[in-house]
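Read the single chain below, which is given as structure tokens and is the form predicted on its own.
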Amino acid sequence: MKARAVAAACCLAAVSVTAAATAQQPYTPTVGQPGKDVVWVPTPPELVQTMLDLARVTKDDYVIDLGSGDGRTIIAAARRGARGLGVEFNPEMVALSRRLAEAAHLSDRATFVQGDMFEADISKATVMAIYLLPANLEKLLPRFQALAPGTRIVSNTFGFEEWDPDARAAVEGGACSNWCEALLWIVPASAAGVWSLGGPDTLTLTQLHQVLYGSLRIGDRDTPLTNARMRGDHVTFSAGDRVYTGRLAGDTMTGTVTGGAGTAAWTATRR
């Protein structure tokens, strides 16, 4: 009887030690594991760097990643001196991200919170660095378009149905074998409307994302615009042999026009 009791006690102790060891094992995510809105597939380190390069992330930026996973993009941005916020629905992923940021001595610049990416406050972002499916991106599109002009949105591979990227950069080799292209969008200012250039002269613009359409009326002559685009709050377009560049602030554009008689200043006010 005594031998059985000792054996049982030893067995219980072994089970307790095994359970304790299991409980202390760090959380390790699995590629392809399901999440609330997407499965987890991490962006290869080479592409993370390419995304940050394409968005020209510096110490002056505040980077937000929606569905931040293990936090690698925000931690990489923090290594460049930027501040960042990762929003992740899986609390175990959030805890892992915090541990990795602490281990890299970057907790002061890399913050991670548990939350729903569709409800997160992204208003302070200067850069959105994301890896989401097209359906997720389309749902988030109105919120991205409401960000301050000049905000950069950089994505791994997937984009928007009707919003073409401003730039692309591909990664070849290394850990990248699939989904290895960085896409960049720059949130454009709203330039649509009729603008007065003084007297009867007018600039008429319509806009689809960063692309502008319209005409310039000087006196009684209308000239259709070509190569007309917004890049953040910077505007450029050609009218005949003249090239206009400028900056939009509220309802005023100011800049320079080159061609014809040389270079001159121009100003337009939205009616």
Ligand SMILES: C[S@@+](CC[C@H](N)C(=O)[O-])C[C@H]1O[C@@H](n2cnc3c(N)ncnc32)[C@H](O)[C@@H]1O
Second form
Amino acid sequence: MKARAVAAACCLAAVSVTAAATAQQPYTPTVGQPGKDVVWVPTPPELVQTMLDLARVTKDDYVIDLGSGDGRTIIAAARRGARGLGVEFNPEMVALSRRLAEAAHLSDRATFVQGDMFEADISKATVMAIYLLPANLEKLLPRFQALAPGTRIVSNTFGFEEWDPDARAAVEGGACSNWCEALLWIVPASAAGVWSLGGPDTLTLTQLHQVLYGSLRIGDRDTPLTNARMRGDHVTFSAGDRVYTGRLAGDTMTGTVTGGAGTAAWTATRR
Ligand SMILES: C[S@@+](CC[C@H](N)C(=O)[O-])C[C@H]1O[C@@H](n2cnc3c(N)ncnc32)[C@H](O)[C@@H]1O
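Swap state to the form predicted together with this ligand from the form predicted on its own:
All chains and molecules follow, beginning with the one already shown.
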């Protein structure tokens, strides 16, 4: 009995020595290691900065990275004063991200959760900063489109099949050899419809993502629109020699029109 107890104690001691040794080994991820829906390949640090620059991340932002890897993008955003959330499926990567945030004294602003990116609540993001495959992006597209107008989506290299970026930026200075381009989309407000400009005058708009098509009817004259687009809740279009700019809130657009007789205010109400 006594001999068995001694053997068990030795065995437990051996297990705890092994556990202690394992605990001391820092977890080191390997580039290309499998992930649930996409492998881990880290965004180069220079491109992280280019992405945050392109999205104009400030201290007022709440940045979410879906598939946050070692947390580098969220930690970099936190260094700019933003708050950020990384959602990562691999629990060891989550623990690593938390350790790195802690080491940078940024745990209060850079938080990480273990979870599936397709189930994460992203509704409060002002910026989505991501590095995912096109198939992942297409699956997430309806959720990105449902974000508040003006939310910026910035991606390492990959984009959407039918939604062109609003802007692109490449890492400058040759510091990057692979995956060197950042793409930016700004979630557009919904502008489609027939808008009344007062009296019989109307603006008719159809919309594909940030691009608008349509015409302006003043009196009995229809003028097709050119250069018509949304950038968040900002609207711009030209009709003949007049350039309209404005802001959309709900079913009202207000702004200024230049050209012709100078500059004037305009207002439109969705019918
Ligand atoms: C290409 S890496 C990008 C890492 C990081 N965003 C960056 O730019 O350095 C993709 C990450 O997504 C994670 N991932 C894969 N499928 C996921 C899922 N369904 N939910 C959350 N994370 C996932 C992987 O473990 C990996 O860390």
